[in-house]
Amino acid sequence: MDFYDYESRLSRPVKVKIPDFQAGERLNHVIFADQFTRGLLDRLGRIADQIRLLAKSREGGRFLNDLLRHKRAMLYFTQPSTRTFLSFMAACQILGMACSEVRDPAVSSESKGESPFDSMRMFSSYFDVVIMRSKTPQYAECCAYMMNDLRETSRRNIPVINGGAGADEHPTQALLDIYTIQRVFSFFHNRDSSQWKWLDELRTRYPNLRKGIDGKSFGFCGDIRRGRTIRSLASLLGQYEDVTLNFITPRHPKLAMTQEYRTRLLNRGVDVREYGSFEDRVDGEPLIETLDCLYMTRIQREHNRPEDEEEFREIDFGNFKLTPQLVSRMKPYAAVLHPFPRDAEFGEIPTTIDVDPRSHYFRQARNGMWIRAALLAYLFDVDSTITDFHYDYTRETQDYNVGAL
């Protein structure tokens, strides 16, 4: 696929590109994680919380289902996907949007020689947003530029959402990861009361523990170089104060972090550390016992070349697999995340860990539906409508007339 029409725009620094994906102060296209500011992450998280509460009732569900009933979404997924595809479809359905899909170019006119850009232009004729996943890096970004060019000539254009681009970016996965982490570190417990709070109990052992992402230590284990979810999430975590990012990966150029990305994080003031095992020491303690959150990933074998397979056979991957014994040594409030799919053959997270209260990866997947619904609501400017309805819906509390007793 040739991108020569967009070369000069593609080569610009990230911050220079961001205004091109906005309409005024709001996002118009979602292409990479750095578009999400800390303030916007907090806002989308609140909207997602409001949507998940409203969706539990018939009244709230009807309200949500009417919000975008007049809109249509195209899910253009030419790279295999389960969770991203289904959670976006569910998010559209929560808001009442009709969905169509193309998941195989062989059943589209691309099999007759139509260019992918012409396909995208056709989608913009029929739909109000395109959510896309491609194995080709930068394709989603180029599609956004094409839509901008159409807008400048007063032709029909629509938002583009990047649902994963090659080994480069996965901004909405990073969005749901941050949302999950926000919820984990709210330290809410169903038994919280005026007499007992879980956070207060934790502080008896960890006196400096506080709510929120600031000051936390994060571990990323597995295929760091080719893991697009790691790249996107690490970029967002770099916006928070006093975070430490620990990368646990084999010392192999195909798997370890690139010097370029390490420098990028360091320039943002992030404390970046690299380790070869969960047992490596951090101020005298094993790394696994210091982490507040551990993000596990599989080795992305679909990117392997024959020579990679031969070299990887020399690596002891046992140091990059989680076990129930390792999890039992983690902090009681720590969270284990995974973007899925996990590799049953490789075994980076065995199913025996699923029942541990620190395992949040299935909640993480479900959170994708809520935060992607919040993102769609934001893009179509109905997020304030949700907030207003939520306020009216929740402002009345039960009056037990205690004063009359």
Second form
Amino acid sequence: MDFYDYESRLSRPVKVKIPDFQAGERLNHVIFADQFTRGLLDRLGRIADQIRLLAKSREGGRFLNDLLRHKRAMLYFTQPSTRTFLSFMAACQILGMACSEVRDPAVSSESKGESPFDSMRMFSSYFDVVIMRSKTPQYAECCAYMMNDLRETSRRNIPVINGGAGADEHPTQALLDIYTIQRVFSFFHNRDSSQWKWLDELRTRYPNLRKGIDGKSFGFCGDIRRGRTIRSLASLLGQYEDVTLNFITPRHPKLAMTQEYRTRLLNRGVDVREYGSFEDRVDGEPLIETLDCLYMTRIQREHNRPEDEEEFREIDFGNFKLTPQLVSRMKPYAAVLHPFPRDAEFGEIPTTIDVDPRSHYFRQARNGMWIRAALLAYLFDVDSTITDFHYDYTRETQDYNVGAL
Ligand code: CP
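Please give the other form, namely the form predicted in complex with ligand CP, since only the form predicted alone has been shown so far.
Next comes the full complex, this chain leading.
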């Protein structure tokens, strides 16, 4: 794919690019996780909570379903996906948007030589947003620049949402991960936390435990270097106070964190630590017993080159698999997350762990539908309409502070 027209824009640091993806005060395109400020993360989390409550009733569902009935979404996913594709589709359906899809370029006119940029321009002729996943890094970013150039010349342009770009970024996965972590550490939601109003009980054992993400210790285990979900989430966690990020990964340069990424996190004041096993000590205690949240990932074998297979044979991958015994030693309120898919053959999270109350990965995937609906509502500027309706609805029907969440 030829990115010649965009090269000078692509080579800039992310923080310089971010204003290009705004429309006034609001996000227009969603390309990088770093576009989400802490304030916006909180706002989107609240909208998602409101949507999920409203969607439970016929009246609320009908209200939501009418909000974006006049909009159409294109799901352009030319790299495999289950969760991102389906949760975006379900999010569109919740808000009443019609969806179309292209999942295989071989059945589009790209098979006749049409360029992917012409395909994108065509989508912008028929639809109101493109949600895309591509194996080509920076393609979604270039599409956003193309839309900006069209806007400059007063031609039709639409928002672009990056649903995972090569090994680069997966910003909406980071969004759903943060939403899940917010809910778990609210110690309030009876579905995402193990028990109702559990915090008071826990504080007898953990007196310093507070609500929220600040001050928590996170573990990231697996394929750190090639894991776009880890990179995107770790960037967002860097916005919170006093978080510790512990990376548990083989000490192989093709799997461990890059120096560049380590420096980026350290420059933000994040406490970054690296380990080779869950049993490594932190102030005398095994790491696994100190974590508030553990984010497991699979080793992405599909990216292995033939020479990697040989080099990786030296690694004891058993250190990067979770077992029921390890989970039983975690704090009772700790959360185990995984972006999925998990690798059934490798077994980084065996299914026997699924019943443990610390397992949140299926809820995490479902949260993706609610937070993506919130994101679409925000992009199309109907989020305040949802908040107003929710306020009236809950005031009439239940105690606001309980019912709203
Ligand atoms: N987590 C995630 O992106 O899953 P999919 O690849 O199934 O979309």
